[in-house]
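One chain is shown next in structure tokens, namely the form predicted alone.
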Amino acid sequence: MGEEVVRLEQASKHYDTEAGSLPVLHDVDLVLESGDLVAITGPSGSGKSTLMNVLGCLDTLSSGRYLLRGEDTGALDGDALARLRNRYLGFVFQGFNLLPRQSLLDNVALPMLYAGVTRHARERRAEELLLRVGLSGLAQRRPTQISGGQQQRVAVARALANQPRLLLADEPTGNLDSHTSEQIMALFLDLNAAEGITVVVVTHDERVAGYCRRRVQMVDGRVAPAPTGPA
């Protein structure tokens, strides 16, 4: 067994609306260990995006506990949560979220700027990461000058900037064709195998989910029981 990275205990989330309380997550229990490769699946409205936001410390629970590498996130204020995100988490989004006026090198280096890394060290690691994702010759280009698949590779490199232990990818292939989606998933598999990074992918695509060794199926805000085979 690997080191425990994530533990959710009776995790519930509701939002207050004019019509009253809107429940989204119900008593979710979940443990992820280092080296896990997990797909979170489920229909629209099942709670998978809210679960991803909780795991990424972008949203907080209404009740229950979320432990990230043993630290109770519910006891932390906004600044402490931001530091935790910067130290342990990497994010990849469907829309890439790159800065269009900045070079690819600067986009990858940005999280290290917030972490207080020196400029020389930022640029050196950003170059190494662009090489890692197969884009070493494009460092000075801007996002608008490369393809969607290349932009997503830059986003993966940026997510790795601060050496996260948990990589969260929200529909990372949603804007990509099937061939490019396969390349991005192959990159996730390689990072997971070579560096032991825990990877969590939210996806509605069965082909993408098929790359992952484990699946968490969300139904009406709950984790569906794992299917059991014949006795």
Ligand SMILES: Nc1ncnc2c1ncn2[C@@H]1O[C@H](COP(=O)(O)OP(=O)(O)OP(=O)(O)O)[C@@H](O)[C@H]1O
Second form
Amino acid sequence: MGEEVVRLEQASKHYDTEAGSLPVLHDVDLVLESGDLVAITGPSGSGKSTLMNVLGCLDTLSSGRYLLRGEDTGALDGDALARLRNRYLGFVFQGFNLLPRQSLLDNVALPMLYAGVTRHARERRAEELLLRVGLSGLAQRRPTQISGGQQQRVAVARALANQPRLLLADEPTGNLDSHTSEQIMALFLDLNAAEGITVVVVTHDERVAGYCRRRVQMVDGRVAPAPTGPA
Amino acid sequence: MLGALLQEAFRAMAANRLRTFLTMLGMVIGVGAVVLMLAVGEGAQFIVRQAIDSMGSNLIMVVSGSATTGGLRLGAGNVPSLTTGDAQAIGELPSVTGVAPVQPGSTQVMSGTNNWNTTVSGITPSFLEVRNWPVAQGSAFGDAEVRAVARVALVGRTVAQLLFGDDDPIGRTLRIRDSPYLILGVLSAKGQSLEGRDQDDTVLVPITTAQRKLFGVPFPGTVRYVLVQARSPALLLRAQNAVTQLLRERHRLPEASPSDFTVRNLTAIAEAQAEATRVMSIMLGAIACVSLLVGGIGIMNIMLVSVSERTREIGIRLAIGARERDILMQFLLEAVTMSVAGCLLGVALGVGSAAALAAGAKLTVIITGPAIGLAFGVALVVGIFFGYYPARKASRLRPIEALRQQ
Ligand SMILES: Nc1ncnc2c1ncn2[C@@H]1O[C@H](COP(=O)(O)OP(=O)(O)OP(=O)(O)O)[C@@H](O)[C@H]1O
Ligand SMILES: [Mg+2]
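Taking the form predicted alone as the starting point, write out the structure of the form predicted together with the named molecule.
In what comes next, the whole complex appears, and the chain from above leads the way.
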């Protein structure tokens, strides 16, 4: 523990709209360490998703620096960023984002395809992961044939495919009822505790945030100072 | 990796079967047209080549006539100006290896109760050499029969078949204008001439017999035309000039007056025709290739739609670690798979319609391996070429923008 995973320095992001430049992140400084379990909260429009997209290497900063494992992501080319997303990061979305035409097994195996894992090994690991999230019997179903909670568990399994060290979840329970939400959160807690994966969860749900050891409060594109301790 | 990508391509194609089929249809028709047109062109070229081969090599034809009598210009062959003597003299020219005077006519021939109207030509034995036309069964007549004005005949395959069926015609008699002719031999098959005439529909008799007994000629010893074989292709032109000069001298034509015969370089005419056919078949192929191009544009069109429809899917793939080239490959492979599948169906369509054309319109069509290979190659290139732009467009999407798309 304690090894630095994420470092944002003076990170700013603005969108260019017809109405002019719209600032979304202002000089955000943030350090996450290996094994952290962080909840990001804040009102709607405060820039949480934008921050997560930057952390997930899906979006780039307008100014400032984002260092992942001490490496400046601004200096990396598209392939290197793709490699980071593929191997080091796992992303879980509010809307699940599974490929509807593919079986659950193929969905989970897809990141391994891009990592160049052989078909046999892909399928074996995908089976293991589905077992891990409690869906081993449904490997050949399509995403449209299972419930939202089940879909999100498949998405978590997919995020774990290449054994990432940083798991990013943007409102993973936003579309789920409280009981299912707790199941998903329990999964995150377990991953964090058992495998030391750094987990960052964006949430509006106080109960969900309550599970996390650290909380980052966003207000108007800034990180609000000095969080209160765990509830 | 490639296997998995191929599987993805099939999955994407299967997801919207009707659209996939309609997209491929352009390709199917394009490839079908290419295969069919090349088969028709190849068939036409084959016919011409065969006709040229059957004609004999390095041939010049000298036709009598074309004289002006009292201001009236008569067509070639209408004035009997050439004689067997002229033919003999031509045969002594150094650039000439063979010479064959011919007196053709058309008449009814009979055997038993069968009868048939055909061309009956008076020839000398050298005709068979000049035309490279051996006797297949029996034997040819020689100079002795020509001198003897004998009533003997050689029959072409078609005549033999029509008059005697499967019986052996050799030794049988053929009645031509009420006189019996002894059949000595059956000519080997020649097939179609350049004009599309059946060359095997013919009877050959000694030239003297044709001149004196069968048709009669206005002046003794005249012939309608003389076939001249030059010693080599290089000597064709020289032989042509030498023949003209010789005949003008023999016919005592003054410097200024036109020739009373016409010299035609048959080999040059045939080659020109072969070239024309070749150009025609290239044109057919080129026109068909245009439809392939149209098919390719259809594929590009659908691939572009497909990319914008699947932007979100692309975003998801990018988010879980697909590289630019993975996305590029995926869409390119889909385009290529579609064009190759379209190509396979197109080849089937082309071969099928060529066979139908051959059976229905009695057209000679020849489907060659290279023609199918060409169609395949072009389809593949078209698939890659027109698939590349949409695929590149897909691969250049930024992950976050692709994901935002609904
Ligand atoms: N592509 C974009 N173009 C312009 N403005 C954008 C774009 N994406 C987000 N914004 C703006 O940036 C601001 C922050 O958006 P963001 O999605 O990060 O908020 P959020 O904290 O995740 O909100 P929520 O809790 O509702 O998800 C908002 O004001 C939003 O309107
Ligand atoms: Mg958000």
